[in-house]
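The chain below stands alone and is given as structure tokens, in the form predicted on its own.
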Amino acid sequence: MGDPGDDALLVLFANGDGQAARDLTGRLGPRAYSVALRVLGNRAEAEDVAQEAMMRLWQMAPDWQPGRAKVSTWLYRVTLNLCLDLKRRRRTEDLDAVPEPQDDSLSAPERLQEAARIDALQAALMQLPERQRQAVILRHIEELSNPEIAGIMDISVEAVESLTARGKRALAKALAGRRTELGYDDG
């Protein structure tokens, strides 16, 4: 029968199917968490935001109208809004102190190098204006299309293109002097 789409799973959940909820959570939960982690820079807060976004998805499930929007687009938008709300409430926490998860398949020196790269990228991302950071994360880290991002951020595709281009230039400038330190030495 094939794998049901997000719309179908949400409708099944609204009709009392617990397995549909588990399937949809397994499919969308990690992506909501990833976006929240990149925007907030804090694992605990990202977990809370992802859980709250999923709770809101379950609450609105009975009213979902398949075909009007993608479930994932709706969830990304809610996740970003929750991140922005949280950031408005707190402005003083040191986000650079949060370590990133490490990949155990790498050797110790490779893990250290990768952690330095992740930390440098996260620090550079946190220096971007909020909207640029959101667009860059959604486009280049979450690999969403520009039209999907436009829908999530409620802006035009051209605005998404402009935000991502400016964000990429700012990231490149912020990281340019660190190529050797981060192990990207060409020679």
Given for the second form:
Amino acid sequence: MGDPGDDALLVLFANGDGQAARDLTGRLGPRAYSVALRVLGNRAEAEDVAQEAMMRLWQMAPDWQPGRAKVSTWLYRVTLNLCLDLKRRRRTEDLDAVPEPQDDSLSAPERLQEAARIDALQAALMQLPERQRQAVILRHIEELSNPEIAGIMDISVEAVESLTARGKRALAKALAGRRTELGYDDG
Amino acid sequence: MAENDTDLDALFAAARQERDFLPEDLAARMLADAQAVQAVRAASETAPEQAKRPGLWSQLGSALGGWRGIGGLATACAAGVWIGLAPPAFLPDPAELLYPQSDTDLFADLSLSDLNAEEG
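So that was the form predicted on its own. Now I'd like the form predicted together with its partner chain, please.
To see the whole picture, the full complex is given below, headed by that same chain.
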């Protein structure tokens, strides 16, 4: 017997099943955190957003209608909206001027090359316009299909393709000058 | 450009390595939220009857026909008290109906000895 789907787990959760809560946290928690982290570029903020997104999942569980949409799609959408809300608040507070990693952002204490590469990618992602960044993250890091991204972002599949193509071009341009630094010119 | 694309794909692959990571304390907070939501729901489901049972005044109000019924009843009571205290001229005095005043003394012709004789 295969594992129950997210739909079934959500129904079990709504009926008070403790194991379902653990399973959903294990499955969907990383999804919300990963997207929030890449979109916001800040671990503390990503944790807050991911926790709030999961809280909304717990609260809507009794009203969930299985089969109408994917739970993960719903969660991605809520997470991205919470990221946008946070950015708007940040802008209002005039704290959004620094796109580079901050104190508790992605910089690892041990600067392994892998971490440096991820940081470089993150810095380049933060330079993209909001919608391009979202589309690129969902397509190339979360590895979602274009139709699913279209559903999450509420745009057409063509618009997703356009956003990801432009986003990739902008990323390549932003990272072009850092090939040696990131260890791609060694060979 | 193909070289850049390859680099970019490698960077995406590196980022995907971290994709399934969830900090332990964050997972614990998510789970605590989930348990709190479940506890609140369980508590609200065990006491729905108590929450739904109407209070004494609510039951009384319903029995009397709601606020319209209570209003009508109050008006009728007030009218009754007023008519009792200050009856219109065309109505007989209720006090007189209950305790009629008469000038005739029913026992005028009887003496105490007559009454005693009847009893004896």
